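Presented below, as structure tokens, is a lone chain in the form predicted alone.
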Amino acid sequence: MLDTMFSSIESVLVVSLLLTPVISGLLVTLLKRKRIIEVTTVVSSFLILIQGLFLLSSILEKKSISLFDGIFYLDSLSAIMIITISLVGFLSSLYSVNYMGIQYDKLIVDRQKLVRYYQGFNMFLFTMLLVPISNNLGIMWIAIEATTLVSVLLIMLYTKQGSIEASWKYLLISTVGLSLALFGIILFYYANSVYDNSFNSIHGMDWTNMVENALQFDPNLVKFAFIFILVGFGTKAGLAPMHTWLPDAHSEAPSPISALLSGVLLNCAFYGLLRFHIISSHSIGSGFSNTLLIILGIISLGIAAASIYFQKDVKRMLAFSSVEHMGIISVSMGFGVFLGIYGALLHVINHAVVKSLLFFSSGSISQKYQTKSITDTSGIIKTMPITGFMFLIGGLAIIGMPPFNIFMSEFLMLSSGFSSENFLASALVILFLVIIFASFGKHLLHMVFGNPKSEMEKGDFGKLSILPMVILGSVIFIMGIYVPEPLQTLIEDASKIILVGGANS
């Protein structure tokens, strides 16, 4: 039986990919010694990255892989998510060693909380990895809901009033949102089951099955169901106006967790939304869902533009920046042409890399300055030369300055907006991006080049704090001028999966 189940290298890789963080979490629970649980988590995260790269290679060759009687299904869209989660997960585990080590040395966290942190870290990776490989949309929903439950425990790690309030707010709003998404999934399942009478089949909720039958769905039911999906998964993805949990949760979490929340968790929720966008587009054409994606994207950009200007807390500023970039991805996807979808998927990767760099560097800066206040943080480049330089690189990249990676994906997004004749939406995007550029740039210049307090001790933190930032900074620069061919192929294949019923560029 096992020979049948593990008949291919891909089936072994998928099971290994899921088991690695689980086993690592168990080892952390059993061993509990600081150095051992740090090494265990870094090694397991590295193994996840290697396994992700092997899966990427297989998907590039075979285009799609169905495993274990269709329970798991991987295509290029899944691969983009897996490689993003794996990369940010590994670098976050590496950065955690120094970041949490300092907190442990300063008695901010004790051994019990440190163990809880690494347990949660591993389980967080497990739940996020389960999302893009699940073919059954019910399992995918459970995985996304599980990310909420695990990440809530990480956000409230410090058990301070602010972190507990942020955790409850996040739990409440996300759970309500995901409950609406579940209702939308049930409606899609009903539409599918009515067509092929699959009420008793476990495959009635499979994404592949729904896409195949989508043309036969009741159009009104599809529209109704997609609205629930959009509001539900949009809440979790941080799209405005359902984003209210995000600034509190991202600012209260430990910085490596903030990087995971902002860099990949939001993408996981948007991935769920995209899978239903594809089904809806197959069923009734892409116009309905594209319009809704553009509207929510524009609202997200507008709220982010107004909020970033008034921010006094650096992590809250980065959190609102995440709302902005999820808005950019949503608008670009909503333009519905190949160039826009390609740009949106490239932006998913670019934003994950840049935002992780910013949360890592801001985490080190907050530890050095003992504050998250923008006003009280100045002259970083003088007090922490390498970290300050990396924060500057991340800041310039996030506001879309060339030659960094975000510029390229935003350029593709705007080009697709004009080529698809979405002039009003494109003009509003440009207006909001200019406001964000000025607001974020003003805060960035003050923090990096201002005058530091004279009593500040100069120097960066340890190598394990710097190394992940240097890797991310290098990726940001390289991706700004060159997208590796395998990645180009992967994004092109994923764009073709999404582009159904829409206009061609």
Second form
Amino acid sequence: MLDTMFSSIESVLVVSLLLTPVISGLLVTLLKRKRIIEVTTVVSSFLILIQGLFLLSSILEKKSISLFDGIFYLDSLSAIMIITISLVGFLSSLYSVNYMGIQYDKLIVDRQKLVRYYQGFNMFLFTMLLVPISNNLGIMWIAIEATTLVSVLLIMLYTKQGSIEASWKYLLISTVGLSLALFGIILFYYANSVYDNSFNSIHGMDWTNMVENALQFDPNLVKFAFIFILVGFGTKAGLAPMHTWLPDAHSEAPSPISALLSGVLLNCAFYGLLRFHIISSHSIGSGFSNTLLIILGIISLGIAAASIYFQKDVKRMLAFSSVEHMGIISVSMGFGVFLGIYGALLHVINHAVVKSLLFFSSGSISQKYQTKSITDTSGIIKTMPITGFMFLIGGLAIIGMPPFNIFMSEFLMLSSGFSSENFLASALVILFLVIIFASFGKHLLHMVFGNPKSEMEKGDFGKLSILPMVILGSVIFIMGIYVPEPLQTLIEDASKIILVGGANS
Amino acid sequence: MPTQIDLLYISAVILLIATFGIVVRRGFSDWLHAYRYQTIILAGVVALIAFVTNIWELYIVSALTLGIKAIIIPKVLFYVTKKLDSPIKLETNPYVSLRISVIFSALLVTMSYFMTLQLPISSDKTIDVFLPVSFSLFFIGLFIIISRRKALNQIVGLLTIENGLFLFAVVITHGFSLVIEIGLMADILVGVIISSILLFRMSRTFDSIDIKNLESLRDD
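We have the form predicted alone; now please give the form predicted together with the partner chain.
What follows is the entire complex, opening with the chain shown before.
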């Protein structure tokens, strides 16, 4: 039995990928010493990154892997998610050592809370990794709901009024949203069960199974169900107008967690949406879901533009910028041509990298300045030279300055918008991007180059806070010049998976 | 002797009555009692459907529903209400008054009947009876969440939505496979525990579980 289960190297890899964070979480619970739990978490997330890279290489070779009787299914799309989760997860664990260490020294968190933090951190990685690996859409839903529960625990680590409010809103709105998504999933399952003999077995909800049967689904049922899926997963992915929980939750969480929430978790929810987008495209053509994606994306961009313009809080500004970028991904996906989808998937990675850099640096900055207000934070480059420089790079990248990576993917999006003749949408996107460019840029310049208060003590925080930022900064720079060969192939393969449905229409 | 179809109708009516029990009453423990009745009936309905369709897995699902959702979850929430600091355990002034809430919920039930007629879902006995009821639970749960000010009531609303979804899944697809069913219940149980911790923190920090205290984070 065990022989057949572990017949391939991939099955071993997937199992150990899922077990690593669980074991590390258990070790953290048992050991409890500050230094030891930090090391455990960093080592385990490094192992996750290595295993993720190995999985990536075998997916590149085999295109898709189905394991354990089809319970796990990995293709290029899952690989993109796994690689972003593990990269940001590893860097975030490194940064946590410094960030939570300072909180610990300042007596903001005690030992018990530190243990809870690292337990939550490991479980958070586990639930997020489960999302792209599971083939069964029911299990995927359970994993996404579990990410909500774990991250609520992490946000309410501080017992401040703000974090209680943020976690309550987040728990309630996300759960209601996800229950709408579950409603949609049940409808898809019903549509599938009518045509499928494996009715009521676990494979009736498999994504691969649904894609195969998609052409036979009742078109009206698919449209009805997809709207629920879009609203449901859209809520969790931070698409406006269902984004209201996001700025609160992302700004009240500890900074390393904010990076994971903004950079990775939103993508996980969008990944769920994408899987149903593919099923629906196979069934009724991609036109219907594409239009909806463009509309929601434009609304998100508009709301983000207005909110960033009037923003006074650094972390809230970054959170709204995540709403903006989920909007960009959604619009770019909705243009429905190869170039747009390629750009959207590239943007998933680019946004994850840049947003983590911004949250890391703004975390250190707000610890130094003891405030999250934009007006009171000025002259970072003079008080914290390296952190300030990294914040500047991240800020310039996020508003789409060349030669950084986000410029590339936004350029791809816009050119695909014009080539697919979505002129109105492209024009609106440009308008909102210009507004965001101007207002984010103004805040950025003030914060980086303004005059610092005279009594500020100069100097950056420890090496462990600088190292993750420098790594992310160099990734941003390299990805802005060229996308490495394997990554290019990976994104092309994933784009083809999404586009195949479009070819049917 | 009631026939099978009578039993279906009677259980559907009791389910709706229990749901209205959450809407019309003010006391914290009244909602929990109403929720418990609702879930017990739900477990019975699932057992009935298991009997009609002869799917043995549904018996296990019914037992799990009874154990986790009708016994453990109300117990956790009863414990929370008992330990809460606030002396008055009543909803005094909801956003929508109770009288209007009842009328509104009745409208939601009517709407559910109309909506199910539009859905392209093939009909049989159980679907005809329970599909509109499951939609009603779903919508009334949503309505409770947006119209009430006590955080506990919102949890009960969330649980009602979940019951509606569960009934919906059981009726049209005869439930998910057992693994997923167990995963869902685990999610719900953990969710209830986390929200109980939040309730405690809320009542300790703000001296009440009124969500009007939760309006300080905003952009202005």
